[in-house]
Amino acid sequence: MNLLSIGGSDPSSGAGIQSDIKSFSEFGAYGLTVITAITGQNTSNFEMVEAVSKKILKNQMESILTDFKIDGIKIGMVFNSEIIKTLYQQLKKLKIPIVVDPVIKSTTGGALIENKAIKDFQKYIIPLATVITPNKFEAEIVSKSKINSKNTIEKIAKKIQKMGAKNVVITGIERKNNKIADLVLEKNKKYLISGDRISNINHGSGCNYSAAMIFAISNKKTIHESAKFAKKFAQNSIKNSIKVGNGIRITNIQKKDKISSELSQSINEFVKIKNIYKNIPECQTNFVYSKPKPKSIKDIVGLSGRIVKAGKEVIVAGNLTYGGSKHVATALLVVNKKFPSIKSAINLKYEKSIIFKIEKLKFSVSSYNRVKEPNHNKIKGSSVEWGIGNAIKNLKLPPDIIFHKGDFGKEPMIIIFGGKPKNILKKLSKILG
């Protein structure tokens, strides 16, 4: 997944461009910049910005939207009027998700938008927005109403909706009991999602969260999903903080351990093969990594919902967790036990074709017949682990694909094991080049 932020540079890596290229990686996405803008600050003072031309603003865009193929976009800091313009110009024919952060103001000061351009804002860029995010002091400048009893968080998210955003998130509304809100507003429906209330300065976590609802929007989550995701990943960034410098603490990513990081990479890689589609069984693909030594299925990490078939589109539904896969982790568990250097699988649906091709590469390839499965094997739901075990009862080596034909009921399957994600795709890519 290609994901591009267009923002300003912040050399304390606290927020804008250095903070989204973070986030970005931590997603397992490829991050690419296009900047609006150079700023002088650190985590106590903010000194300074100096705005990018026009010739060079229009040079970046036009060398990555002609070079790649961006999944989704952010747009952070657009000090001026003609950056503003620039990029509607830009961008206003493209059908790429947008998430728009309307950055004002930084946390230690600095004006990041002109007064007299926020109402190109409005007019150019509030219109490209899927969705846009701003705190409860952004959407009060961005709409020019003050949040009282009469124009509340909703109407002032209404007010916004009608300048031509899809969608509206404003975040961090106080409310009782400690807690703090977003309040999201979709085109039909309105609702709060909420969190702990986090006591500390600190300076990035709007960047994060901007940042985390572009990769979620582009992964196919509904606008609710991807503001859940967003909340928790900004909250994890708030809780992480760290003081780097001599002033307020930056918002810190906790890092995923390394299975799910390397993982999250591969199914990026993996949703991307050129119609893979075709190769999605009807009870859909998980693709798993282990542990070493794993002992149970809660030491196999997978996604809690599927990678799906939607169309010719492949949707990666759910998150990625310790024990969300049954089958194909139960599977690997098997296969594991009698070759430790076995611990990642992913299950695809079975063609002959396949079948003959994975022959003629010679890769070591097992089978069992689910027709000569016990009737009790059945009753106890441990068909999986009967058929791997009979599969691989025999083998003195690895196995790169175990397969079998189906039964009533049943779906025919194959499934391809390696050490890592990345030698799964390995063999993926001869199998279906």
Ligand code: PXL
Contents of the next structure:
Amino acid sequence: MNLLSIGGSDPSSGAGIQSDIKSFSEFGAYGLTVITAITGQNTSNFEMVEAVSKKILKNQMESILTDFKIDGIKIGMVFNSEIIKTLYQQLKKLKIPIVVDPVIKSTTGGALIENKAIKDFQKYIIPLATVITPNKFEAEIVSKSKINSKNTIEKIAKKIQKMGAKNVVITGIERKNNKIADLVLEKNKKYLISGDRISNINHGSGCNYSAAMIFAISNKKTIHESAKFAKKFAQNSIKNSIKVGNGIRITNIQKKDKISSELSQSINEFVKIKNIYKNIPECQTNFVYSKPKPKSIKDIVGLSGRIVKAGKEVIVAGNLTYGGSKHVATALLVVNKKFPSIKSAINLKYEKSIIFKIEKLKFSVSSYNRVKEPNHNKIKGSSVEWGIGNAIKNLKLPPDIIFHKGDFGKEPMIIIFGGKPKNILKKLSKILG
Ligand code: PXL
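Moving from the form predicted on its own, what structure would you give for the form predicted together with the named molecule?
Expanding to the full complex; the earlier chain stays at the top.
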């Protein structure tokens, strides 16, 4: 997945495009950038800002748009009217989801947009937004109204939606009991997403929120799922913030462990395989990767949801978690016990043609017959252990593929095994190629 961040350079790397590159990379997405302005700032002071020229801004946009397939765009700092209008000309014709983070002021007090440019921001940038993510202060500025008992946050969100943003999220609304909530206004519904308040003054949480939002939206998550994901990501970045400079803390992204991040990369590649929806079974697909020497499925990372078919597309549902998969992880656990070099697995729809191809490719194939499973075993619910155990009983070398042809009410299935998840993708490209 390729995500584009359009915004300002922050040399402290806490916010702006430097921060977005870190976030996108953590999601396993490729981060592209178009710089609108260069700021001079650190964790104590915001010294100065220089907007880039129209010429180089336009050229950056054209360079990116003519070369990459872009899955989502985030717009952050847009300093003046010239930048706003130039971006509008480039973006108005695109059909790509856009998250607008209307940044007005840095935490240290620097102006990130000229006052006289707000009008053009309303006119040109807000209507581009699939989602706009102001905090309370930014919502007041872009709506040109103060929040009070009559002019409620809901009314202000509605006002911003009327300016053309499809969905509006106003972040950081204080609630009772030390909770802090985001107000989400979709086309026909509004709701709050609440979480614990983490009090520390930091630099970068707004950027982390909107970066996570564009990643989730581009991944075809709903607005509600995306807003929950973004809140959690931003909250964690505040929790893990670090004191790098002499001033305020910089938010910090907690890195996924190496196992999860390798698997995440491979899942991102898997869903992009042409026509892969044809290989997703009715019970959907999971892709799993194990720590060395797993003791239980809790040592194996998998999706808490599945890779699911949606028409001719496939979508990743849920998150990577240890213990997230039951069936595919159990199959891997059994194989790994006998063949420790096997650390990843994926299940796919059974097709006779695939088995032919696999045999031609001289892969190591084994199978089991679910019809022969003893009844007492079925009752125990350990069909996978039984079947996989049977399939590898006489193998001297690790299996590449194990399949079964199903039983009454049981869908036939193929499981591909490999070392690293990348290794499975290689096998798959041979099988499907
Ligand atoms: O957090 C908003 C923001 C966005 N972009 C740049 C910034 C800041 C805050 O300081 O400097 C470039």
